[in-house]
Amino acid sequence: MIPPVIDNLDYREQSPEVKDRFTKLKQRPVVLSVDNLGKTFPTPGGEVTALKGVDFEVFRREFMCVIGPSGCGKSTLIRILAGLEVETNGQVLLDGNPVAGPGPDRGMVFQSYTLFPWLTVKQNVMFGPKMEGKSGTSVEADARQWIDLVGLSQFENSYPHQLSGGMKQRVAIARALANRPRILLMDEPFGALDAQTRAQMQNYLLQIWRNLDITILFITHDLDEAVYLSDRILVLKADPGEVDEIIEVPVPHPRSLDQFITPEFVATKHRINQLIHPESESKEDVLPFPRMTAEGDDVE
């Protein structure tokens, strides 16, 4: 339930500082451009449209989150951006160049732990540059730099099975950054973590983003996470996956956990919830469950 203090607050209202931030953001070069993107999959029952007419742009050093109901095509979208899926129609441009398959200009971090278990932390981070043909002591020195950046210097010779879930994802981020990509694509990377570790990882990621020339597109199903992390939020609707709204988050930077209860934060979260769970759907979402307790034995 939304506290009465923000009942009349328009989530689109922005302070002068936030307005200035978005003005400057939109003056930056466009790193990623998605134009009329569509994707269909053949099934025994006919074609299923996962994405339809998706249009948006991501600016240099922007942090954009993508959120939507189950089945809206979030993971399909990010796999197309990464070059792991081929679109049915439309196009994806990175720095004005068409995306055609995976490339070092895009770093990818998945929800599952995708480190090579037979390689140490350092060897995992060195893997990408080595695949690009780089070698020598400079590759090892660069790997140490990225490992230090994510706070894992003392674990550079450890293997993945010796690390916690949060540490594995920090290594995955370091490995993705080691190729110095133009954009970092993240598909619910913290979804499998416990709440405390997730909050810590969000803080780490904001620090990394603040100090590197990196643009981030981040898939999530968590409303708080989307508002806390992003400059703008791309909200998709399902069946088929289409752009519902692009929200400019009115929460000022730098972000802190104290902002979770501010009117701007709660109003933005409320708006996303309205888009993902319309009132008409909420009324239908009632289980046909018979009462099995005595009259008067109520819990609410």
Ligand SMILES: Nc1ncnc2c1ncn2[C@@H]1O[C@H](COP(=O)(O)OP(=O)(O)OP(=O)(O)O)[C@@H](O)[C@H]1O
Given for the second form:
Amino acid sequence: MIPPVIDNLDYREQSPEVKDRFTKLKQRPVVLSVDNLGKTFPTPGGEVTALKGVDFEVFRREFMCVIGPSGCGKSTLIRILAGLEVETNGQVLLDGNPVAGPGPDRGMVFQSYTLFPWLTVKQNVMFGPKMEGKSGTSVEADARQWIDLVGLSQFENSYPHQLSGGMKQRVAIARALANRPRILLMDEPFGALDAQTRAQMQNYLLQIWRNLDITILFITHDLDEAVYLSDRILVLKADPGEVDEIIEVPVPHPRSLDQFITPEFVATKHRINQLIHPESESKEDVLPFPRMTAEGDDVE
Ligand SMILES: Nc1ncnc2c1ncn2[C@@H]1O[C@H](COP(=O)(O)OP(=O)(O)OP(=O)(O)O)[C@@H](O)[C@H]1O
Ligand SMILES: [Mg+2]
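Next, report the structure of the form predicted in complex with the named molecule; the form predicted on its own has already been given.
Okay, now the whole complex, with that chain kicking things off.
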């Protein structure tokens, strides 16, 4: 059942402030341009088309979320953007230059914890700049600044196994930022965290994003997370992975937890849900269960 308040609210309706924000956003330079991107994988059962004709742009300092059903190509997309996978068609431009292979201009944060277990927090954050050939006290001072920014200065000499999941992801964010990337590419970074830590991490990330010159592309399965964090949401559909819709989130900034129950928040969530879980699919969710209880002994 659709709550009546949503029924007569169009998620495309924007207040004048929100409209103005989008006008300004689209006047900013394009940081990431994805042009007719396609990817097929050869498999023993034949070719799998993971992505087909994917087109979109991300503007400087935009926060864009990518959402879509499992297997629609979200991770494949982000791996191509990171230069970890090569596209079959189309191209990716970062600041107008074709992406070819990994580079420090793109920071990655994955769902699984990817810190080097044998290095301390500070050494993990210094790793990227050191690989770039930088050395000396400035690298260390810089690393401290990033660790401070994610609120972990007391833990700079701790090892990853001494940290909670949320803390590890904060270090992963600091490590990605230490390379001064143009864009942060995040693949379900909070997917393994409990609900409370996840909410805390979303707030940390919004604070970081507001205060740095950073553009973010963030994959999630969570509708609330997508609406809460994004300027725009790229909705992908599966088989093959194509752009279904790009939603301009009508929820004003700065974001706060109170907004979760506002009509524009719920209407946006409802729209994504419609796109990802069409009504025809939910009929298949009913189990073919034979009755094994006596009539009249119902619990509902
Ligand atoms: N290396 C590979 N070889 C063959 N097929 C692959 C490979 N990587 C991905 N695929 C296929 O490409 C499609 C997209 O996979 P991908 O992991 O990008 O989806 P996803 O949207 O990230 O899914 P999830 O939400 O479950 O993380 C799937 O059908 C998957 O089986
Ligand atoms: Mg994935």
